[in-house]
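Consider the single chain below, provided in structure tokens and representing the form predicted alone.
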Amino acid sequence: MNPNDYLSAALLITGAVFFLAGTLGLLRFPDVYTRLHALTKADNVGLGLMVVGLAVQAESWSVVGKLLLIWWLVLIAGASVAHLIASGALQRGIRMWKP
């Protein structure tokens, strides 16, 4: 194995943590803000980490091109939904988490 093999792995293992982390976030906040920010942050992080864990593996600068675009069109979209969705709870009077 080469050295590019174990660095993709690290970076993927890493990515998916942060999937992760942004699932528990998702399960165990408690109101909807929270949760958004938990799971649009954490699955950027980790969707970014899997793209450069894949872009290391690549075969050429097209497919690189091809990762970081996809990327680019997921944070775009995530950030338009978790916008939509927190906006469609101030509207309803969803109040925000206050310990």
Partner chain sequence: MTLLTWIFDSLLGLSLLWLAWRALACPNLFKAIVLFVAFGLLMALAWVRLAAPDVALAEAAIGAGLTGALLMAALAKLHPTEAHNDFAVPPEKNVTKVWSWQWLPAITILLVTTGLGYVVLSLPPYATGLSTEVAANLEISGASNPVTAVLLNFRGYDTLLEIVVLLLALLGVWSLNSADLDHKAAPGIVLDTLARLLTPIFILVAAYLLWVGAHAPGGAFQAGAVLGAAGVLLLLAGWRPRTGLMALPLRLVLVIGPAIFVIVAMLTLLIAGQMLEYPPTQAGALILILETAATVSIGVTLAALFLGGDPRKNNRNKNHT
The other form holds:
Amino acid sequence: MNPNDYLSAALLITGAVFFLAGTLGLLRFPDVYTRLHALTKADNVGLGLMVVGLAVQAESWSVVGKLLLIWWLVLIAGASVAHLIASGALQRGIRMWKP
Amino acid sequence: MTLLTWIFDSLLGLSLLWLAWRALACPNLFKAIVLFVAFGLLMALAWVRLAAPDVALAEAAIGAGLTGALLMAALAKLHPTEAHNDFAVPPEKNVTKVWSWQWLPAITILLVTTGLGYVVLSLPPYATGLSTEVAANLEISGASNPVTAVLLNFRGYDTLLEIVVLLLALLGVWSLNSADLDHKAAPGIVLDTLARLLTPIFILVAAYLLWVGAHAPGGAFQAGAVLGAAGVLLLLAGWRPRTGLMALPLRLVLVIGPAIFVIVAMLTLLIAGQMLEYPPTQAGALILILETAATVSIGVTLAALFLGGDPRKNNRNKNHT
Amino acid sequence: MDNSKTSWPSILVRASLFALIWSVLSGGATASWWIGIPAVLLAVIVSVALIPPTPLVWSEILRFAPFFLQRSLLGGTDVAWRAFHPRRPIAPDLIEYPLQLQPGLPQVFMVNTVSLLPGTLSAVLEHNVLKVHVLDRQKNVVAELKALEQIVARMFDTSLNIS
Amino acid sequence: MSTAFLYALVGTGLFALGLYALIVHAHLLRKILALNIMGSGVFMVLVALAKRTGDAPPDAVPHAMVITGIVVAVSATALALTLMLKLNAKSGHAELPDDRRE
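Moving from the form predicted alone to the form predicted in complex with the partner chain:
In what comes next, the whole complex appears, and the chain from above leads the way.
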């Protein structure tokens, strides 16, 4: 393994930890709003790290471009859908959890 | 097969069976559809494990995405009040019919499945099927992706008939229902902007899938599904095409795929004496033309299926009521 | 149509952006442009029809990128820490933030970005008021929202109406 | 057991689950879901059996047929859903009658 491989392995594993955190938040957080926090933010960072980790290994610039395009699409879709679910839930009167 | 991949495959297989069971047994129909979409996405993963990336693309876009959207739209029309007031649609009545002889289908199916499993396992462990024939003729087919070569050349008539099936399904839907072109749910500016922003990107991705299908996973069906998804997204955001576009232009776009296919079939029948047998030198170009027309028709047909009714009947029905 | 002259640069920017996306997708193969050029043209026409050309300040967008990356990394780490923490330290609240941005694209951009910043999730956008769900009510998110709003206004070359 | 046969068995299992649900459930939406899962099972058996080529690339013919099948399945689903909605609009329910003798 050359240094690049170590770097990309570290980034991929860190990314996976963020995905785990997002899933853990989805299971542990008390209501739909807090769960959305966990999913959008943790998954965004997790995917970002994985994209960088794979880009380190990429053989051509077009692969890097494709990876960035995927990240951007997930980012904008994730943020928009989180907003849609949150506003839908509020309009339907789903209560917020308070400590 | 190493131990690790064996564990992964077994887990994936069990998850598929479990998700299918939950989608079919859970009392809430909304949850059932969500589980079905998750099932479709895991199916796409299974296709990748089976070295069928073309199928994986089609499954993720059509099997999970579009079918899920169709099911959700139908559920919302079935329970209009509940679906708008709560994410949770009330449990359907009589989820499992309490039949006095419910054990009968269970035992029969168990027996049939055991038989099927036995038959599957008794098949020879090594079989090339038609892959050697496909590989031998790949060079003259006009595409270096074997799946595209089969779809558009070796078994082109299958694809022709399939596009016609898609069109027939739409005609069936149109003859049963009229589309509600005025109803705009006004889901907000965020969804609206998302749809407007993504549509040009979807067009580029569809064109890419169309182009890449000649030598890598992709092709007319995947590209058409992406176009259809763009249409579904726009329709969800409340966008409706102008009525002027709904008459002749829509019809022309819907039939351009089957029409060009039929024209090419006739020409090859007249010139080569064999339907859809292309001259090897022009095969690549012919496949590209056929695929482009098919992509447009498939995409618009899928979006029109989501709209779920004949757009021209709209005004007539409104005058009656 | 009084701004038809000013919209041409913006259309050209879109065309080159789509052409860039095409060459990224196709890996820059020359033959791919047989499909690529019509696809890019179609994408530009559709995009202009769906979103009227708006002036963007690219230098501000370049300045926004590191801000966004840093804040979203922080946001992910923050929520991951809360998810892994045994006591699950969250104290959610819903605050109302009156937007001073122009309605339309700038507001939508703001709404989407807020959901990726640390501890905030945009819940409802109504009558220029953004309801923000915050994960920790002790944190002062209004200052951050104000800062973001000013960056977004500069990116879209609009002013904040001080109302 | 090789990957091909593992997935082929999963396919037969999916077919069986779908068939059982198709018989047992009365709600038409559930029946449409069941038909889709039965179809997925058949597709999986086809593609799994095409993988019996060892290390060589799998047989492309079943792949092409399954892609065709997926598109036909979505057309049939759309038509079936429209029929269900029409039945619901005419009769007020989306289930098949429980027992004719009642």
